[in-house]
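Taking the form predicted alone, here's one chain by itself in structure tokens.
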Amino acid sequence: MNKIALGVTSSISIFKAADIIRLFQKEDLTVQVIMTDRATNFIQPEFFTALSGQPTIVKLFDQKKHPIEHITLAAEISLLLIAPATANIIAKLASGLADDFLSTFYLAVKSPVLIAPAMNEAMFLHPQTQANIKKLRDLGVAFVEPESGYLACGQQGSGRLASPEKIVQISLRLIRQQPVFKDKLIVVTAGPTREALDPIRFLSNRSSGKMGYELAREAYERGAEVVLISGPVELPPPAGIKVEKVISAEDMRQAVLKYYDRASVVIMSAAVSDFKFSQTSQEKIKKEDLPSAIKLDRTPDILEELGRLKRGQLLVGFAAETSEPKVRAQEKMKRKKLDLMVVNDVSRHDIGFESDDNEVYLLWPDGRERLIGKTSKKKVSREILTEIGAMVNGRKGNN
């Protein structure tokens, strides 16, 4: 099912529902908006009808609609999301009160339910509201914790609606999680590393980190616990994912090893620097003091070390090549004892580094290969995680 029911209540943060709809639509999901009557005092239903392309539902008994629409719609959705959710609707749901379409609909749905509260801090922290939230949690309802910040009442505090990106990310996890990834820790590395010459200058590469971040998001949506180990990038941290920021290759090595024993899957998509300066200055080197030759040393080969230490982990490597990409990647896969190699040709300007798109070959040790043609890095990440899921399932079946 590719339909989300979005319940909207009478909060000043109701305008953020428009961004939530847009983000769901980018995921090819249809959104059916359900408004409480009081919510229409902030925004007219026609606004959400225009955005979603679906007639907004307000009244429980509308002569233009099916008399038991709350029952028929409940069978069509994969998630009921209420965002923003006021203290009033939370109290209604906790008590089982059904006096409008949204509260009645809640009692009819069998899909997951996610609530994103938005209210004044005093109302959110009130013992009765907290008791209502606990009761709903005990019934299996999931919550997106509100954020702290500037509130509509003019005060600073908790109770602010979580960001649309976070709400949608958690929503996608609820509807896309798969048993094969449950209780699995997936470690993903992303971005470049930097090797300092002095406090100003460093050696690095063009990696943007976009591929690794999409892989981390996809693994999280499928239900895994995810740790993203990221070099310096200009990307926002994905919601729900633990992010460890590192600078150098040695920093990344230490971070990966910290989680390696517990990890089920490690995806090394970072572009780790192969070289570092033999000497690093603690002060900026003046041009006139710069030696005629600067000596470089090799950085630790993290992937090769992980291959030697492997004790049942599924190890995925990435290779960025400019000539004979498959030949070079196959050699690396064998030498580093990888379970899957992802390789792309970075000599092309339309894919790879700094691009939103990629085209990759997937290579397996048994000689199998698969081309994922040019598409968005988001879609590439989906294909890679699907293959990883099949490999994890295959190992489980062989045990």
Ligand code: PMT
Given for the second form:
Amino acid sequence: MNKIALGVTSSISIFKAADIIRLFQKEDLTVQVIMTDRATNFIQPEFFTALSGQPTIVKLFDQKKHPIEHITLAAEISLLLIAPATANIIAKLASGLADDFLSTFYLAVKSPVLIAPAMNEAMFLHPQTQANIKKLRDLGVAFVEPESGYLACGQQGSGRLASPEKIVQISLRLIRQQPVFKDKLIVVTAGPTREALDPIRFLSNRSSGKMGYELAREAYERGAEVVLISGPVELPPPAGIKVEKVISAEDMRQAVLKYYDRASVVIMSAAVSDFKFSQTSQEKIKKEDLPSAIKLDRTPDILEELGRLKRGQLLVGFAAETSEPKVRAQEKMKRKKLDLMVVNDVSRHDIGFESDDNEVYLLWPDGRERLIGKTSKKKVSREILTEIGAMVNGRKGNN
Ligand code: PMT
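Having gone through the form predicted alone, I am curious about the other one (the form predicted in complex with this ligand); can you provide its structure?
So here's everything in the complex, that chain up top.
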């Protein structure tokens, strides 16, 4: 089912519902907005009708529509999200009161329910509100914790509606989680590493982290526990995912090894620098002191080490190639004992480094291969995670 019901109640943060709708639409999901009567004091229903392309529901019995719309709609949705949710709607749902469309609809819904509260800090922390939240949690309702910050009442504190990105990310996980990823730790590496010469100069590469961040998001949405080990990139940390920031190849190696025993899958999409400076300086090296040649050493090959230490983990590598991509990638896959190799041609400017798109070959040790034609890194990640899910299910490993 590709429909989400979005309940909108009377909070000053109601405007953020517009971003939530847009983010769902980017995921090809249809949004049916349900407003409480009081929410219409802030925004007219027509605003959400125009944004969502679906007539906004406010009244319980609308003569122009199906007389028991709350029942028919309940069967069509994959999630009921209420964002922003006031203390009043939380109290109503906790006590089973059904005196308008949204509260009646809640009782008819069989799909997951997610609530994103937004209110003044004292109201949020009030024992009554907390008791209502606990009651709903015990009934299986999920919550997105509100954030701390500046509140509409002029105070600082907890109670601010979580970001639309976070709310949508958690929603997608509720809809898309798959049993195969439950209780599985997936470690994803992303971005470049930097090898310092002195405090201001370093050796690195053009990796933006986009490929790895999309892979981490996709793994999270499918229900895995995800640790994202990221080199220095400009991207915001994805919601719900533990991010370990690292700088050098050695930092990345240590971070990956920390989680390796517990990991079911490791996806090494980071562009780890192959070289580091033999000697580094704590002070900025003066121009006149720079030697004409600087000696380089090899960095540790993290993936090769993971291949040697492998005990049941599924290892996925990436190969960044500029010529004979498949031949070189096959050699790396064998040497590093990988279960899946993802090959991209980084001589192209429309895919690979920095681009929002990629085109990759998937190679397996048994000789199977598959081309994922040029598409967004998000869709490439989706395909890769589908293949990983099938491999985890079938336990087809290269141990
Ligand atoms: O970050 P983006 O801008 O989105 O770009 C994505 C990408 C091009 C960086 C990504 O798709 C990609 O190709 N990542 C792997 C880059 C790379 O380092 O490839 P490689 O062929 O040099 O290495 C092969 C594998 O060994 C990789 O999985 C790499 O992470 C790993 N490796 C490499 C060197 C090293 N010292 N340790 C390693 O673990």
